[in-house]
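Shown next as structure tokens: one chain only, the form predicted on its own.
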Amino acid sequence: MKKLAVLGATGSVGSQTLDIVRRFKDKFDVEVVAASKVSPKLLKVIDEFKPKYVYLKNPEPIEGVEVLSGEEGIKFISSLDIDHFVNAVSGIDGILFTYHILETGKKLATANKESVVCLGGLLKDKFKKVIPLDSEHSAIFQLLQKEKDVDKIYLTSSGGPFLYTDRDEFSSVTPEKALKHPKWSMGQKISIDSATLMNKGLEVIEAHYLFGFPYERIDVVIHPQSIIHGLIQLKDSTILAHLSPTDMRYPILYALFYPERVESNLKKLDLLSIGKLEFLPPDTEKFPLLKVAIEAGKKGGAYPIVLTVADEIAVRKFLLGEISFLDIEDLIISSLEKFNFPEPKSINDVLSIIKEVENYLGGKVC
């Protein structure tokens, strides 16, 4: 049996990872789970999967299990004899897990794009060992397994809940409206990022680090049906596409069994029921954060870190009702204009940049 560590076990991706484990009980043993705090959901996970260790961001005792916390706890977990680490932690809290796991040379499957964006310039070649869990990056990863003569990669986007909404109406957008993604069931942070298209900007930076493609060879295309998750254009100008239903369990299943493919009882894609597939150019006048994010990625250095921290704090403030939907843009852009840090040379440099941006914005992300 393969030993698993499911980090972010009570979140959206973590919960779907555990659902795959349930379907293949004879294949996986969950040795570690991580969560931000003790909750009824976490206690149910512990009771069902009986992990040896539980990591908590906000530690408190749990009967019958060893509780770990802090960076020392992360280092200990990273040193364990684990076959697969799944980083499903939301936001910048996932950075130290990604850093220490990759430093040990262990296998990492990750949906935590923030850690890839923030650590990409520092860890560089180590990301070649990462198996992506995001549906778009998993699609590209799978397509690249067989094809090497690739000219360009395309990341698709549903366009979010406001694809057909005039920008004039954005001033009245509430968190409730922004959280209603038309295709995917996701956590709050990624749902708001999808509404602003920041999520796709972060994914472009992530693709740059994961696959080693220059930004000029990474494109974004709006695809409202969310059936095609990624495309690659070959040097002979032909295009290959990856299709699946809008269900994160498909990329999770692939990552857990990689490089094998296994038969599953997940719902099969019914091509005849789809009807049509549409492709539109992204509107960066209406959704400027897509362009802002890509420009930050191209600048490199500390800019992707500032971008990520500012976005996380802005989203949190919006969800709490402290700022408006359009204020998210202003806060991120002003942060990128404010800071010009030297390129980080160590994890401590990365953490120092995070703290300075936190202090400037009056928020905390890790």
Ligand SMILES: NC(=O)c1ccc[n+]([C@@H]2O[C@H](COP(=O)([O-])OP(=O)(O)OC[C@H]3O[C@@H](n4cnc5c(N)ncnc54)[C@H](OP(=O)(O)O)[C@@H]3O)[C@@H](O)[C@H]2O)c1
Contents of the next structure:
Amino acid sequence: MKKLAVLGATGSVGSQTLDIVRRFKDKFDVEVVAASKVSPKLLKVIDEFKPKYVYLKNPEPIEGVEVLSGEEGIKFISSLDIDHFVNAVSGIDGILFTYHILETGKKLATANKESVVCLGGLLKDKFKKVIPLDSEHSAIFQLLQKEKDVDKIYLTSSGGPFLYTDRDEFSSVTPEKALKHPKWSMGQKISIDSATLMNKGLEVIEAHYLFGFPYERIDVVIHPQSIIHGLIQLKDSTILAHLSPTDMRYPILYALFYPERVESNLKKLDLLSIGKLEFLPPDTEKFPLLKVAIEAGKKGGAYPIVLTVADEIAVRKFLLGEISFLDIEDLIISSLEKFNFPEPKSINDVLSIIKEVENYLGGKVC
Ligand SMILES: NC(=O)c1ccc[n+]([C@@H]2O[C@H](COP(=O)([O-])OP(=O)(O)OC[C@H]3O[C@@H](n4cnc5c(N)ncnc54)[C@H](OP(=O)(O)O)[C@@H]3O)[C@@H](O)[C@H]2O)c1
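Can you swap the form predicted on its own for the form predicted in complex with the named molecule?
Expanding to the full complex; the earlier chain stays at the top.
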């Protein structure tokens, strides 16, 4: 039995991870789960999977389990004899989990892209050991297992809910409309990031750190069907693509069994029902945050951190109705223009940068 820690166990990726565990009950033992708070969903998870430890951002006693909290709790979890950590926490709250797990050298599968983007410059080579859970990065990771002479990586994007909406209409976009993703059912933060294409910008930076590719060799292509998740171009100019249904359980299954591939009873991809696969260029006039994010990634240093914090605060403000959809862009761009921090040399430097951007924008991310 492999011992698992599922961090963010009540969320979209966390629930799908537990669904895979449920399908392979004799292979995995969930020792730790983490969530932000006690909720009916969390209590159900505890009842079903019987973890020894529960980490809570907002701690409360729970009968029958040891409750941990704070950075000490994260350090304790990271020191446990766990075979596989799954970081499915949303947003910058995932940072300290990724940091302490990687510091111990343990196996980490992460969907939490914010921690990769914010810690990539600091932890560099440690990310080479990480197994990606993001569908695009899992696709590239799988393709890179067999091919070494790769010229270019392509990440695909569905284009989000506003692919076919004029930018003129963006001023009237409500949270409700922006949360309606055409292809994926996801948590709120990533859904809004998908509507602005910031998600794809963060993913380009994530790919840069995970695979060590320079930005010039990472490209984005809009693929509305979301069936191809990643492509690699080889030195002979041929391209290999990775296809799977639009369902996070495929990359999760791969990560949990890596390097083995196992039979699953998940639905098989039916090519004939898909019919056509389209590819379009990203429109960075309409979705400027894609370009802004890649530029921040290229500048490096603290810029990816400022970008990520500003985005998370802006998304929260938008969801609360405090700012408009287009204001998200303004908050992010003004934050990137305002700050020019020196390159962070420690986790404390990263946390101080986060605090300063929080103070500037009047919001909190962790
Ligand atoms: N959803 C997808 O399909 C998808 C695909 C690719 C990548 N990702 C990435 O995966 C991550 C998770 O996304 P999601 O959509 O699954 O988010 P989500 O549905 O909002 O779930 C977030 C999870 O994190 C927990 N959480 C939040 N703050 C925490 C903290 N400080 N400590 C412990 N747990 C905490 C939440 O607990 P509560 O329920 O108690 O609040 C919940 O379990 C994000 O970085 C996202 O970009 C998601």
